[in-house]
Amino acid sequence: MTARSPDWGFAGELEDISGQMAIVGVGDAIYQRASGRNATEIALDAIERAIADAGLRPEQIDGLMQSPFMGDTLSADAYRDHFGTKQEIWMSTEGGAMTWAATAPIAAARAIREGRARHVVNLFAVDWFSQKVAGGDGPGRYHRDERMKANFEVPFGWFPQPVYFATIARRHMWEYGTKAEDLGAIAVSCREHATRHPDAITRDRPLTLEQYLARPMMVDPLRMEDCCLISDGGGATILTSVERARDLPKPPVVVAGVAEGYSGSGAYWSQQADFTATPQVFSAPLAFAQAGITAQDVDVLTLYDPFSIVALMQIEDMGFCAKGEAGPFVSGDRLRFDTPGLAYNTHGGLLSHAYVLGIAHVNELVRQLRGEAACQVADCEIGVYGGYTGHMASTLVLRRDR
């Protein structure tokens, strides 16, 4: 068994904004395989729904946050043209999905404090399935085009993403005795939630553990159900100060803690000293401390889940169980929304809901904390989102307004 090394990564230095910011509106574009729409059209759809959900008007939105690696999905001019407004709009690339779906409130808080914005939309939208249908690239090109990966990993067959995580899953099995049934428990729970969710792509495709185990390998030991979907879709969240949020129609969902962690190996997981861990080791404890909670206080957990093994490792690394014990922890129905255990990815996650890289995970938490979710967790007060990119992780703690 590999020793757990404390020096393979570190926590980022982020401003503590606990109790200062709230999410007041969420919106999702309709998720589907090939939509025939581009990312800008999808983003505008999600924003329209978020504005309506918040009880705001389009001219009251004066901040737009987007992904630092996807380019500008939506310009300020495109927003104003679409909605017929004229306001100044603060723009930021410190938002979007993945880890930034968790850390976006920090940049938004700074903009609001400095008087540059009052109501900030964080958005993320993709049309990757439509691109693939048209003969274009999907998310794999971000890895293929990275120079170090192209020269060091790809020539040796360590590409694309399913190959990375199959290697990691096999190592986790070797180190800890993790079984196929343990990965299956995550896949089956996500599918169970997706079948109850009106927007999930796989809502009409139920999955039992027996069916999962009967499926052929995609990249041993991963089956197709262990791997994320590819889809079109998008989401938007509206952020503002807690004080302003309390004047809006729906109950605010308050940001209680935000943190991020990094692997010292950068984007090259092949070089990470602790091969079966994620930077949640460094991120989650800090976010939980800011919020004044422990893992046992969490009512619902949504994790960026490109592969079932990534979810399994994050559950361990965030302290929900000891390292190597996630298999027993997730077994049976313990991840379902309506059974004792830990309600996990109650919308279906990337495995079964849609592939929008985490923005829908945050929206799901907001609905859970408002009591509006399709798979509603009883008495839900604390929700946590775990963001992930490989060499980065982030943790967002949200709570129902007191």
Second form
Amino acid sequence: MTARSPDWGFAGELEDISGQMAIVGVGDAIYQRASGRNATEIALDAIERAIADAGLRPEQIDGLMQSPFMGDTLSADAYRDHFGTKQEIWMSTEGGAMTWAATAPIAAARAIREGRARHVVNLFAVDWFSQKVAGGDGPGRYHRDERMKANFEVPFGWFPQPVYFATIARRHMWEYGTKAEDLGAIAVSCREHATRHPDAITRDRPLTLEQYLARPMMVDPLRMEDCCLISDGGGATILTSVERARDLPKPPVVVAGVAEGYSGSGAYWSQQADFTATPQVFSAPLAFAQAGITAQDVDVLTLYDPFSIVALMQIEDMGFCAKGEAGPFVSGDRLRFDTPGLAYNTHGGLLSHAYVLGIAHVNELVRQLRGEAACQVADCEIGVYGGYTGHMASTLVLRRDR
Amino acid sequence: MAAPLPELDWPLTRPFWDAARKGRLVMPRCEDCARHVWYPEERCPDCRGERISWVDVSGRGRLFSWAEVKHLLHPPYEGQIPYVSGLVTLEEDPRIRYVTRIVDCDPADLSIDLPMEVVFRTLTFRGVAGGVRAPVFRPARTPARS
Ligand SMILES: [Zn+2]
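Having seen the form predicted on its own, could you now give me the structure of the form predicted in complex with the partner chain?
After this comes the whole thing, all chains and molecules, with the earlier chain placed first.
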């Protein structure tokens, strides 16, 4: 039987930069509650830690990447003022978190090749918990303010994001026999890892599958434990060329594959042609091919996991199991860092670590590949991050330097 | 109108709300290729035709999926919890997934593919003046045509 590629989306045409770039520094700034710090201050905390981790000096950073929708978190002037430096800084909004946490190395590689930068920080930071405490808007506003959603979804109560993903989860359960226990296995594995992680917001709140199943529904069939946290926090990742990376103190982590996939059904969750799949279908195979790996070679996987069902779908769509079989695949202890199976979100993910939209997922992979992680996977050589935002997905393959 | 009420004067979507006020469910359809265009767009996503007209649809469909909201997540929904919101595919073209409230039912009786029918209700929100007449769906009481 020949596998037929689905027709509802496509892979982005990205340059293959496998083997050119490395991650040399990572820094997180995660806060247990409202930090009282704004996103810029949080970003600078994360960058300071990443620079120290890389063994660099602040004046050596000459590239700064942020997300397309929060590209004003940190200006070049604010960077120079904070660190008392004078260098030129190449700026880009092709980075940040979500899908861009995976694809940022491509623009960074171009800038480095063209001589515009040598050490590039990819950055993401939010102060959404402090905003919420202050009575302000959280991340839901990006959806509420979208005009078609405001007119044809919000009036009917199909808002905010937990409602989208409860509807998707219900359909996935009907199509594939997915059970509450399967969603629970995702939530419980994230929490298990978070309780061992010094930064994780839920480190003091263990969760068993029995406890999960006893929790009330928030948006049926999702419980609170299926949904991401809201937090203050951020992360910074320092990218440079593999050659330069080998002169720095920490072992380089090499970018071995980067790809992205798109749905052809537009940006609305309600209108996706394949309602229970993600564009990882188009992205992951390309990134794995660049890296010369298959899903079976992956030692640690971190997935952008705003909801448990998003992780479950990506595990299927990236080929870790057949479509519809993620339930059996994730059951029991199979996602734990120290059991046979697939080590998954070993820092706790968006569900249990912090809601920093994927930047900490990449930093966690780097620590795993260096052997520095709190929940260290034995003999960890290949790490994969899956990014997602509705009509887009992305895949980043990282490996230890050879 | 103030959110979360829809804009009744947006030219792209105004015929929908004008019809709803009169108890009719209408959908945009491409005059060139007869495809329904949902959500509304200026051009047909299939043939790029610009002649799009609003046509009456039967108001019958099937439940594609749903969520039962048991926890207040958005302040204007206060007083409505619990409620059911979901997607109904329309008989005329199952590719149309209409986001709607699911009313007049015990959520335990819902199932995917359940025949549904349109009813019209006035949507109002705590702290927001006014309301809007809107098509919502309930489990069908008249047998669906197959
Ligand atoms: Zn057409």
